[in-house]
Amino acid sequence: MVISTIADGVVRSADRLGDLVTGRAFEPVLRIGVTGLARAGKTVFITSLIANLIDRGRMSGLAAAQEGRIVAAYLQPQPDDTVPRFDYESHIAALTGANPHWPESTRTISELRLSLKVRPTGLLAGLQGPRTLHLDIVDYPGEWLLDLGLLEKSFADWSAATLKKLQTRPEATAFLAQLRAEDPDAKLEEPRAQALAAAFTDYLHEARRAGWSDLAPGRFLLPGELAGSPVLTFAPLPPTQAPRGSLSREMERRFEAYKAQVVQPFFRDHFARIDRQVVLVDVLGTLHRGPEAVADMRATLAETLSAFRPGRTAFLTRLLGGRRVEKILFAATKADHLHHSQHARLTHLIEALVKQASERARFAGAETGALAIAALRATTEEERDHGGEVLKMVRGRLLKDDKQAAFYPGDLPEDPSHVLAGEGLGDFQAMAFAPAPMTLRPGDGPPHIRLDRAAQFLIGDRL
């Protein structure tokens, strides 16, 4: 695979030298990547995880915390000076302030280092002092992750696959109409190329709002400093034998430049250095949007994992170069939108959605897990009698009008295979809640659901 070839060819002499200089052999570093598509809750997950590792009163599912072996947890300057810092302080203030609100979503890569001082366990525990484990948490948009699949595709292959999907999507109507008015063999005129790329970008935005998952190229949605550049000025075109200087040949050149100048550097500098990975999935929102969205999400997750280089990394292998993702956690977020009696079914759904991807990772030697979580619990539970039937509901502050409401979304299907087949969705509905005001006791982080179990899976073996 092209991705594996590039990753395995990365030389990390500078990293290894830095390890020796800073003593990382004695204070190990674990890099945890956190990603997910839009509205999956990446920012909230990282913020709540950090807060609950600093104040561990709600982390009984993390063995080292439950045993009292974590002596201290503190933030430190991040090691990568050219990567923006994850704005933890602003995000935790937004979630826990007098008027709590959801923080701004992920728009670029960011990083934060949390250091844990841990007492050792085992026969020699009494003879050793506390040791330090550094957690470098890397937050990046899920749309960027989808771009990694482009590395294995030619412009013609990508165009054919993309245009085939767009034929059935109403969000693409305007772009397809503009595409039909263009002649790919005609001489390149930059204003027409820009207009076509803009129409394709508009489609991607509409597709994201409609709940579609396959949104590559991701930088079209989050361009940052690349906005308006030629590397983001291309669009899929039908097959042709276009001459040099034509619209088609220039679009192909820019597609290749996008892979070489945008996607590969991200993979080389950030993604290929990750040890553990969290993939957050808004399963409930996907169910709400219907069977086609479920099928799209399943295919996207399978393609996503093809970008990972899963497998165990021994100490010597890492010292000599070539990290591989050791653990991957797939987490269905917003479990607090359901009564706890439905959580097992939500877990079964995420397991079914990622089954193909998980099997591929396990075959390569990585450990995978699936959980239903809520990084920040925004609801409470209650039961009401309705026509002789007891409805198990959740109550929270509605995002749309700031009013309190009790909500029964319906039951999730007991058999996830029905969902994957486009059946059994019933009348399930999703609701958007705002974060609830909270009063935290000393030593307690924000309320959550199974965030401690997620932490145990990701870092428990290193504590």
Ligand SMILES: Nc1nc2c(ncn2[C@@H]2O[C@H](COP(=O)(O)OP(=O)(O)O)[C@@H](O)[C@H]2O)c(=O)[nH]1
Given for the second form:
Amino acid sequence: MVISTIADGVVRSADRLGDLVTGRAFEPVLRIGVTGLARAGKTVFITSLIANLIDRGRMSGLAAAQEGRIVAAYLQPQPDDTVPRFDYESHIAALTGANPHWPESTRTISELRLSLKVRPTGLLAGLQGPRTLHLDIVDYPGEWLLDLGLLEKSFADWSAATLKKLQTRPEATAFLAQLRAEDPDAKLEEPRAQALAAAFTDYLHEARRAGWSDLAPGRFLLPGELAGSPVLTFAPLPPTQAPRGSLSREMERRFEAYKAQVVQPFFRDHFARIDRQVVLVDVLGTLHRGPEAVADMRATLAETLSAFRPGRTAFLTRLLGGRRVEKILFAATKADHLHHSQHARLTHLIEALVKQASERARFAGAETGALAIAALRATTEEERDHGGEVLKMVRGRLLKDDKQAAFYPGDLPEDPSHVLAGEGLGDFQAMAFAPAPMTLRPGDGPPHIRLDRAAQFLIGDRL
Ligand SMILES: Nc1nc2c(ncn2[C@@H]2O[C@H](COP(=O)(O)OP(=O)(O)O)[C@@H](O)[C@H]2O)c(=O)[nH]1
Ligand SMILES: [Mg+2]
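So the form predicted alone is up there; where is the form predicted together with this ligand?
The complete assembly is shown below, putting the previous chain first.
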């Protein structure tokens, strides 16, 4: 532990030295983290944000763009040589090409630098030329953030809490049956350990499909290059006083290795350096899955917020020193699934969720904001007379069969507390649309809903 802290200090000061030598120290860098569970909309959000910062015709809600003070926006090589580059060019080509489709889902961290040349405002405006602000945008899975909770838990604690939860979940039946057939005290046999870990991983995948959000350890779902390695070959086990070399002792050791070699480095190398954070939430998709999924999403949001609470854990306090995330934006994505007459309700819902999560997580620190957005608008609106009642619908190309269809997903409740209290939403429907073919005027980015407001919240004060 001590060693990793010292090593971290060394890396950071070397970083600074590099900056000084290249003169970059004088050009401010804002590091923006974008996270959310799988399919929340991170890739689409980052792609559309970059496209709309490069072509700012639809960014009137971003004051500096509206005032014409952004002189240029351009992509640059990112400063972190070991982090995969966010594949902006492929993603934007997928979204805006002749046959538009959603980008491939990504399963790991990636990063991109967008630099903005901005004319200053106020007193300095006449005295200074444009200055440069670098935005380092980092995309990382929300599942990884939830692993923070593991750092505080021993293998026994984690196992007990997890097994308790699994008793109530139908998705865990097969894993629990397999677990009963194991003797944690028996000598470790690697194939059996692998099979048990695989069954636990299957459970996590099932749980995600069923809409649960509490899916730690996060790398089991998104293993990347760690797939098949011992740090991912463990599972929760009932308590024992097992001897050395037993299944139980070895899994405990691997659990500790996961914390030390997977979770801690992520927080040290990435999380600790973030200045501003976007948390994307597929609120509409979760509503569709029902009250239990909503309750689980509330808990997950609180867990996410607590990761940003100064002093949440001794580990983070030591890591961050006095540093902290300055702003956190929670955005309900895919708002284009609703007619705009319902957007205010979606906004109230995400606001209420964040407020409640702040209270639960006893969060104080960063400025938080909540918005309902669509990073890429895939629908148009349509009003239809339905037996004397006007139905406010959205129309788009369906993902499943490529046909055009108009949809009325149901009404969101006026009072978000009903949803938060776990009342069902009746027949609220989820939809999946394909991105619509678009012809963009020169200077316009892809169509979106309130992406400009999101950008204003995140970076407006620094432009
Ligand atoms: N209609 C609509 N669908 C979206 C939007 N953003 C994301 N999606 C859908 O959500 C899926 C997952 O988005 P993606 O950005 O890949 O999520 P990630 O896993 O968080 O990176 C996409 O394939 C789309 O089907 C949006 O702005 N509008
Ligand atoms: Mg992605």
